[in-house]
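Quick heads-up: it's one chain on its own, the form predicted alone, in structure tokens.
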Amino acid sequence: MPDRPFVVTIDGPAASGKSSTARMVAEALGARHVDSGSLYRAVTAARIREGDEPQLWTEESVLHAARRVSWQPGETTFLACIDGRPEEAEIRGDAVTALVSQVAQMRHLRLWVNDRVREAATAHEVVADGRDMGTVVFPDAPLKVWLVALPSVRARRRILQRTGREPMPEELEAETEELEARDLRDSEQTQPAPDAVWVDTSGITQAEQVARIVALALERRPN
């Protein structure tokens, strides 16, 4: 019997679509998702709700709002909640996305939404994505993967994502932009495990890349 029950994690930079293969693979293994990324998001809306201007935020202040965020455990995830209360639409939207890598870059909140993500496993098999996955929350999981695909890619992706078109060549460049921007100041915390499978989705289907991982886990998960 394993100290704990089976984890998978998938790391990798913004807009790789980590959150949604994550959700995938957990449900094809009858395990439950748990998006570290939708701590960090509530945590920015909780702050964002408290006021000032995000330049006056002190970790100490968004630390204090993260008190206002929990984890509500559901049949295949965990909801992060703010006041009790599942908050997706505003979690998603535009407001908290320009904020959240800023957030994200607090050490002692990384610390904190670290923590609640290894509360989550302590009872459940899950399959665990976000920052910090497989090199600090679960350095010894039996399967680390890090998803990975091209800028213009994941630009693309993220523009049909929120408008259910094929994007405009000036959207898709500035998005591109941004995107990389946002990579080169994730770069400094978010670095893949040594030890992890690196999954290039540039090229192939989300069905193809889930069908991947999942069969990985499958070879790794104990009998």
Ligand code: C5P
The other form holds:
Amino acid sequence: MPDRPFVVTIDGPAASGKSSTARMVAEALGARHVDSGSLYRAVTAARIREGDEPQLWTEESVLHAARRVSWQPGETTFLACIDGRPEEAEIRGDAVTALVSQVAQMRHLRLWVNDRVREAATAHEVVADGRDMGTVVFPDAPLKVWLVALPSVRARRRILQRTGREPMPEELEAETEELEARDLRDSEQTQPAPDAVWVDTSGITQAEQVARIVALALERRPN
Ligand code: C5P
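Give me the form predicted in complex with cytidine-5'-monophosphate (C5P) now, not the form predicted alone.
Every component of the complex follows; first up is the chain already shown.
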């Protein structure tokens, strides 16, 4: 066993509810939430700020932009900052969402993100969410969760979250297509660990999925 505090990993495709679930699980366990996607997003936003057509972005220029990104530990989470400031609206915006998968293919950037995530877990118990937390970053985590839901269910949740109302059929169709396209772009690094516990959230409430994961974590956490 590694000499590090307890880790839970939660991986899965886009909009499977990883981050909100991870945040609630972390809260229930008294651990910190680590959202690895927020680092990929912050680096993408920093690179957008530096200009140029995205087709011209080299890995070197992306790593250069990553120097503007820092991770500030809060009470319950780590906040990705650009030039020292949290920029949640910018990093969650459409421009970043459209380009982040391209940036996340870059091998040295992945190593950079993985180092930040592992550093966060040296001093605190963490619940880390992303795509490869259980396969690459913490392959020996005592609990690895693979969160899945049908694309149409994920698309509906995402629209509800964004607009606060039920989607129109054409909106649902467009959002489902967009999610499936991102799943495809991210497919190489989005794999379940062989020993992950699969949680299909299509037919259960968020409270149920959180309770299930917390129960598993408490069983596996050393006293
Ligand atoms: O989780 P979220 O959707 O915010 O992640 C944004 C993007 O960051 C993903 O679409 C993926 O390209 C990338 N990502 C990744 N590996 C992770 C977390 C996120 O490649 N561990």
